[in-house]
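First, one chain by itself: the form predicted alone, in structure tokens.
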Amino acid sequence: MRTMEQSKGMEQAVYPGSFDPITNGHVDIILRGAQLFPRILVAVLENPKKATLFTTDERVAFIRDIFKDRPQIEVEAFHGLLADFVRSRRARIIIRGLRAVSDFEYEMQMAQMNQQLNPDLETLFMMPSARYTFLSSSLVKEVFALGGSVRGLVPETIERRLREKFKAQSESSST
């Protein structure tokens, strides 16, 4: 039987990535995992060595405003363990999205070293619904940039700023 404190903690999961750029897969996770835990964290990684598209403010004013008539889903940046960024939320519960069985072994990985480094964590796998499968941001951008379209992958938002980052980008690069 849980302690009450340690059902508070079931208040909430944290939903972690980088999220450049969120795509409808990401929403269909946070939106299904809305309807499993009265409030979602999602956690947007701020990694100074990973070279992204979007600034970590950039995204995550991006995910704060895709889901800003949804007080129960909020957004923050974090660096560092995301173990440590999980107790310090006092939550109890990581989503993670599985795609496919490529991305089972890695997302066992880091469960189970999230479980070693605090042993109150669970990891709760999500397959996102079935048209958003094959579905990431890396594929997005890589899309977008040879000029296809990304038309329902994601946000409408997003696409129109993928569309002005890489006017920006080309106008840079040409002058």
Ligand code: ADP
Given for the second form:
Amino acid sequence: MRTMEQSKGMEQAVYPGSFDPITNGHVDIILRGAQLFPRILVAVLENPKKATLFTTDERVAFIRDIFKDRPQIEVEAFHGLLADFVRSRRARIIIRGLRAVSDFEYEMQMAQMNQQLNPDLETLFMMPSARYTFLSSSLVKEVFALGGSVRGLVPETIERRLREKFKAQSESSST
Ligand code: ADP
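Could you please show the structure of the form predicted together with the named molecule, as a counterpart to the form predicted alone just displayed?
Below is the whole assembly, all chains and molecules, this chain first.
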């Protein structure tokens, strides 16, 4: 049975992703979501099959740090099925960002699969501000690795973390 809070839609929404690393496009979606829901749970995917630049602990810690002054935004790592994780947190709403038509097919597939796995789930798609529609974590990593500036595309702390990570990587490859 739903509580009063849930039936009025006053519930938490889960925003899942790899966040490797979080970009200003993700931040934009989180802040938009926080205007619609009393709580946003950012769920950081731990996927042993997918190589990431930052570890799960790092990705979680970065997002926690960025939103440390906003208790409404929580961050947790998860692995396995998203539908199970959302259920375990007694949530029902999944937020995903839609940038371009290219995102649409994959996102629709995922949303329908999650609905199949748990018919109570609703996926809500949100569009970021136009200036972030071309932005992705992989593009940020590529540009940064080639020496380009990512200022304004990621939070400042992430720019610093990228610098540290690439420095550590180049030091370990030169020894
Ligand atoms: P995933 O590996 O699950 O796609 P990402 O970290 O790349 O994880 O993205 C998480 C969610 O955020 C996805 O719904 C993705 O479409 C969305 N997203 C990624 N970049 C942006 C952006 N620049 N603006 C809006 N949404 C975005």
